[in-house]
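As structure tokens, one chain now follows by itself in the form predicted on its own.
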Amino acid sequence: MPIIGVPRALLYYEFFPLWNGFFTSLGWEVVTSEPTTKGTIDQGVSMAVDETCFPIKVFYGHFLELCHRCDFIFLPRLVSIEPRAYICPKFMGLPDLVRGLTTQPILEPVVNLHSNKDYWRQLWGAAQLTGAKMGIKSNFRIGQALLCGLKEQQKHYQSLNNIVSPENTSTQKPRGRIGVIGHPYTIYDPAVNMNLLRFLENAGYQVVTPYNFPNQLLTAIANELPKELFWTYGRKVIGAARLWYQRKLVDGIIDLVTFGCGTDSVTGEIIERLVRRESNLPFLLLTVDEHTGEAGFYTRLEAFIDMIQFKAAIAGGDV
């Protein structure tokens, strides 16, 4: 059975059940990469160049771990994954960064949906391409793979969304809830965010994501600023965070960026003015790269807990 390979970072965190999906139907073995370790991020850092952002040097030592594991590596040219909107360059060069690594071949179809008149002609495109490069002929198998991935997809993010909804904020909070933002490759990987999310929940909150809420109703609000933002991620992190000053259904915010990335450098600051221009909410900016100290970033999550439980208790007259 031919075997595929799919690296461990970047949007493996939203699309993997898509690509799963897609390549299992059509009969190949995906495999991925380990778990982000250090070893991963000190051969990803060797590799990749000083100015390169730290998402970009983690995926590096991902994709050199399954060189010469399997049959291709999946690496689709990414450079817009919904309409009117873009994401980062970078994504859309990565085949080019990587090719000189290693002599394995790389299935690397185009994948831009930035025109809604062109939305599925594209899909399909990008779908027909790499079938075509794994030597499939059939376009009827080709499409019910693809109809297959997207369902895989659909219930990744009924799973996601299920966890909390702004129509239903019943969910047990023990001390309350704290809305973390970011790319989903920041939050989802703990090695990269040194275990934000369990250190939060060890603390005893409930944690919730921009990918927790329907992107249509992140986009909406978003779109209510003057200017309409035309990065994928920038507006779900600015609508999920307006979003959840809104509605209240934070008690805290926090913004976990990445050092180098052009896209954080601007997002972050409209999010750190905006909350603190129309709300109360404690409002903490982490900023992490290969660098950073478990000593130092764990000192000022416990400073922010802390904030928000003498807000608690100032609001319950404890104090």
The other form holds:
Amino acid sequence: MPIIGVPRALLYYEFFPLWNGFFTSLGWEVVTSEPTTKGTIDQGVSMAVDETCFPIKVFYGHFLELCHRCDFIFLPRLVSIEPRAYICPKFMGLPDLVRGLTTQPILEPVVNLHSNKDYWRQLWGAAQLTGAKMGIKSNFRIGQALLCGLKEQQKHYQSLNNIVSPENTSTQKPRGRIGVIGHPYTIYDPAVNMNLLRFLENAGYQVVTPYNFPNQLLTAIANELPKELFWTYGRKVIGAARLWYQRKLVDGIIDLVTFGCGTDSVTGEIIERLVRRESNLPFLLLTVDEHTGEAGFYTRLEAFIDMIQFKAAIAGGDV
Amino acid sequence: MKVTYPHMGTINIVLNALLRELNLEIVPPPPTSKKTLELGTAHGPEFACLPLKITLGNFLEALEQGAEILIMAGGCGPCRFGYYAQVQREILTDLGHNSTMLILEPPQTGWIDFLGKLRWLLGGLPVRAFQRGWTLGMAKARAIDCVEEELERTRPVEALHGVGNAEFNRFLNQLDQATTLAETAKLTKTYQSLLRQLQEGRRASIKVGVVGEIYTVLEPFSNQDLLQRLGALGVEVQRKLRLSHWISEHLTLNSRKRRQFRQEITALAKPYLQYFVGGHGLESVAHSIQLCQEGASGIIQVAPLTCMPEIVAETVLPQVSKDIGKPILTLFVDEQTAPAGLQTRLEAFLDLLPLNDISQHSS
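Could you drop in the structure for the form predicted together with the partner chain? We only have the form predicted on its own so far.
Expanding to the full complex; the earlier chain stays at the top.
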């Protein structure tokens, strides 16, 4: 039974349930690379071009670790995952970036859902192509596998949404709640974000991310901007930030960005200006890369938490 | 109402031609300078690419001169350029400028929006005025491209360095004043032959192709006068990225021609990059191959730091270089780029070229 390798990087953190469901339903074994370590990062940094962003460097590390352990590497060309939005140019060229690094065959279906009209045709095409590459011709089996994958993905989204829903703000408030915005591969990879979520939880705060909220809601709020954003994750982070400060769902917002991220340089600037202009929430922009040191990182976080506590104390009349 | 626009190489001449036909008062931003960059860097997002900062600086300087309407182009992604105008508007708002930003989105994304803005610009004038301005502007863009091509052949072989450049600047000044198509054509002819005389029948022995991100190729300030530097070092620059190509590529409505053009690029880049990545990423790969086939001894890719499409191109270019047997140098520019470092890298690259050609022939 051939083995499919999925690098534990980039949109693994959002779509692994879909991919895993699809492949296992077809009877294939799926392996992933090990969680990110210092070694993964070092290897990625040494292989990637200097100017590229941190997440792509981490991806290189995972890719190199994985490519000896599987028969196929699954690396979809994710051009667009929702109508009228792209992810990032680097995702559009992802298989081309690493083609020269391995002799292993790469499974690289094109996923382009940019047009509303042929959304399902495109998705089906990608699934069919992936199946055909592995010698499965039965449309019925592929359809079944796609449905199975989509169901797993739906379950994953539901489990994320259950943490907190915007209508239900009465969930117990430990000391307060901090919203962290960023791409899934920075927020959910503790080695990349210096264990930020755990740190905030240990400090007694509940953490929410854009992925805890339904996508349609975030997109609708993001689209209130004068011009519709054309990046999927740009919409999510702007939508989340605005939702949080408009409905006062959080006590502070942390914008977690990675060094060299092109889309964040634009959306981050807009978010920072909007938060400052339209609310008085504490806002912290944290940039991480392969050189980020624990000491400087945690000092800034502690100062941020102190600020939130001062504000709470003033509001509560304790000072 | 006083309108202004950002600089990008010689685009100001094209825009002046168009806007004058529309009876608009133009306040061009002062020529891009160190101060422009400082203003843009101080107020722009730290990690944004260089063109955003420089054009923001242009706007700030034009506002100081009394501009009221800022004209800026838009786009539909995935390159960041499509959202520049939005960020710049937010920044200008926070700085307390209540100027209006007129953002021209490409007609492909929304006809109604495009026509509405066009109508606003026309402000009662007949559509023919726009048509006239457009025709003249495009003719000027083509004229600049023709003469500049001649200039790029002249620079490496002229007896006295800088003469060609001086003539070119005189040409630009006269072209800006030209009001008819006939005048434009005459100026083009005159200066083309003038530059050809300067060449005295010589031709540079080394040709280098320049590819990359359009703004950093066209705007000499952003690339530390890269093209002029190469000329002074005795190199003939060859490139496909030119102003008139860029304009017609973005605004042409002839879809058959568009498709034909895209197909050619896509086919050439296919072995290395199989999908468009926004900006000029695909073009950088395809043009590198094309220019080398046409006789360039090496390629220089130039782009702003953190440019997403060009990073993808940069990653695959080493393979291209290996397959075509020509060296490729990638230059990322930002506000920290200094002339001395650039000059050293260029000289080192050019020193290698003849050696590479010799080893290619002997093997």
